[in-house]
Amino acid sequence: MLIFPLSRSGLAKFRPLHRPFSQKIISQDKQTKPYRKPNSPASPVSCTSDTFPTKCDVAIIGGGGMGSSTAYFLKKKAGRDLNVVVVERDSAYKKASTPLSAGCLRQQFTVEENVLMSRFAAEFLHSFRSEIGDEVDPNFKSYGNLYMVDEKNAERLAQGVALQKQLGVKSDLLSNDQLKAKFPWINPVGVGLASYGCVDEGWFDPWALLTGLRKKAQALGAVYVDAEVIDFEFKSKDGAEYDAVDKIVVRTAKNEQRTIEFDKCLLSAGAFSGELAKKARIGTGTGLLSTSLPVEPKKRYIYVINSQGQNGPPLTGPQVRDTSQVYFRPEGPNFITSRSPPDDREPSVDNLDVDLDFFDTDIWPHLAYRFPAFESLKVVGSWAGYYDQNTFDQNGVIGKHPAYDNFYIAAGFSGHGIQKVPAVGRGMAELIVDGRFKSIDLSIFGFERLIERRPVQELAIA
């Protein structure tokens, strides 16, 4: 536990404070947990060699919030007749970057498809316990979202909240003065505009959406298997330029190799979806698979932190974003906070390890700065957790692959894909079962960008 008092007499003065004891490193199994795991999902189907599902109408490549999302969808669109398999390799959902993420969903996004996915998902979270059931609740907290901006970023944040109110987001933007009466917490020096979200936006519970999404699809008649998928069968079809993906084979929990045939098949395997796009000969090969699918894992750390200080934010108040790109949000008596470390100091995938001293240096100087309450406060916990980073434009890659008929990517979402959970599940299931996106169009975020290099430009992603 740390304690941090200081008096604050500008952000240039504040340097990495000498630690009373020597460990800077927190290893994945001496981590504070996320604090919303009000119930387990439901257990993973143990398949035997006469009940493995050898064939499917849909296989769905990781059954975290993508997968299960649609999943769902689809059990709900088309019922027992369409066989859905997900394959999950990491059952317990360990090191899932669902349960894992901060839970946050905003409206306040430049494209318009962006927003209106987090618009459906409040619309969904509201109704979760009448769509899904009253099992799991995922607390959603429409406790708003204050998004601050220097002088330089004013306009591009207006023109972003004017948009965002033609679509039916509640969006106000604030002045410097009125950002210091509405927030007297704040201290507001350098902030050149911002813009509230007051209604239907906030936090909730990734992990109880994930139960629940999970726990329905099952009960609909989704098949879910505790594998690793580690490739590909493939089959030639006449007079086609690509041989079509038929099979994918997998590594069982008891080590055994299995293939399942497919119709249709969803690759959501979050920060590791490049790697097995390769599999699938997508940026192996030539013409339309030449181009790769550039979603790499990138390792972010959460801190929760306790306020010690006079004048602190109320725990009903809204997430906030600093011109810094620090965020912080109430989390039960505490609150959570992190920020994306620059391009050149990325820590290491290969473990969930947190860096203690990346929020020494480079979160809690600008939050002690922003928010003077923060001078003072304790670290009381800390987790990691993997973005699917989309290092072409950082929006999702969503829908079918130009090479093939039949297999769909829902993928990259840069760390802002748990607030999109429930539109993308719904667009997956309805180009599936459709042949179409109906609800939403998001045509916007389809392979095609990649290789036409034609970068989608939301400019509200951190």
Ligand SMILES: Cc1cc2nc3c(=O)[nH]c(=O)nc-3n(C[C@H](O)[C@H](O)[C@H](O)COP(=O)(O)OP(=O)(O)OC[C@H]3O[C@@H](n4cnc5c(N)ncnc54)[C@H](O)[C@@H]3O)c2cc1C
Second form
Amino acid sequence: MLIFPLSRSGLAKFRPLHRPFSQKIISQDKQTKPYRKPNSPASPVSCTSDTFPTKCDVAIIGGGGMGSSTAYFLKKKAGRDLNVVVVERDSAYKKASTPLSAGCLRQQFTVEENVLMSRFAAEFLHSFRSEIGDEVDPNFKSYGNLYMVDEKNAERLAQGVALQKQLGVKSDLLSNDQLKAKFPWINPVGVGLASYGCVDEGWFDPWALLTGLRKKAQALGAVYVDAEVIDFEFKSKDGAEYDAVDKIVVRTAKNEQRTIEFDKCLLSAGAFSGELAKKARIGTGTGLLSTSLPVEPKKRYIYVINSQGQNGPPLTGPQVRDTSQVYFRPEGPNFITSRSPPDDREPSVDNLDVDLDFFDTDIWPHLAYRFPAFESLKVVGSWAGYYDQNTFDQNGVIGKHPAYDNFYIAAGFSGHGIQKVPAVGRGMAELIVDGRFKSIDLSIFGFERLIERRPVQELAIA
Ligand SMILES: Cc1cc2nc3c(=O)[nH]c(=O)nc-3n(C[C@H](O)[C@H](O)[C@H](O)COP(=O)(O)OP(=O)(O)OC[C@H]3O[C@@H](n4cnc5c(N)ncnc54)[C@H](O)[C@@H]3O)c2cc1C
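Show the form predicted together with this ligand, please, the one above being the form predicted on its own.
Shown next: the complete complex, the earlier chain at its head.
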């Protein structure tokens, strides 16, 4: 039986608890020194603590997980001589994907680069205190991840685990009988094969990760500007096929319009990156600029449930994904659960209201069938957030845009981006400062694949 604690319309909305960042327009960076590009006649920088930054070396659009991670790794790498300005329109991060994420980290991907990024995420979380500080704790719970597939997807799962093992991941295949023996609270009927990993797999607090990265980036001198990027300005280059992107046009929290000139710019505006890319002529121009950035918001719900059943999943158990793609994991004394809606029932993205009927029709029947203890449960909360969906191949677009010398993109991580935050930030910092990826070669995720219609075939995403 499904028990709701309140009338449906009165169901409590639940949001991860967090405090908004201060609303200051510019952080204090009194020690910022001018940065001189090689052969540059004059300093391009005028970021000071008492003026709005009109120029900078690197402008980052969007200070969510990707933007703040890049800001941190840039400052760590290049130090005070590199002026980094992060423009963030929602300083409380009410609608950003990062704090609304479920925070799952898994090693169980089928593309090597995705596995390597998750390996680095685990390493980063383990060393968070020494790297970032102890003001916030991402609370990494490595309780494991369990994936179940039906017979027809068993071979794909086995191939994925074989690759993961080659890369040093501790994931194992479980037959139907082994699954039943190890997890007696699962009804294994219809499960062809399962994979289970319990080293460096689990979940963490995305808000704490963001808070730590942002504060550390600011402490190292990155300047956060409370404003919305609304347009770009260009300048023509002699003999070049495409104009160069030169400035971002922003509307400040005080409703003033300003420009910030940059040497390099990173677009990391999450789910809204595709729309903003058009202002940089990406998808509206000719030649290399005729291909759009296929990143758009998709609304996804998370329901918080309290299990009333006997002999159910333990609160220290793994995150579990069913053959139906319904997943759940422990969250304190409760569990959180969700799945993506079918393509023909994508909800409107006009607001972040939660559809409670979707739980009744599309989630609970699968939970109750596969995990009999969940036949009896209470929905004690819910929230919704935007997946930053790459509609082309559901993988991040990471790298420099081929039409520009100075315009970079990190967007479109499609529901598996929070675990990529450390690796993408480090990779973007390498690309921007050193001109190439040094730690993990992320070039398969470049914009070129969109132009050449070469999807990255990651099979472990739904
Ligand atoms: C419900 C849900 C569950 C998820 N679960 C997981 C999970 O378990 N594991 C996982 O790995 N990933 C998960 N994800 C995905 C993950 O949260 C995202 O991929 C990741 O957070 C993307 O980070 P981002 O920095 O690109 O985007 P965001 O966090 O959205 O940051 C982008 C920032 O850009 C700002 N911005 C946008 N436009 C402008 C503009 N014009 N000017 C200035 N600023 C602008 C926004 O305000 C925002 O703060 C989940 C996402 C959701 C919604």
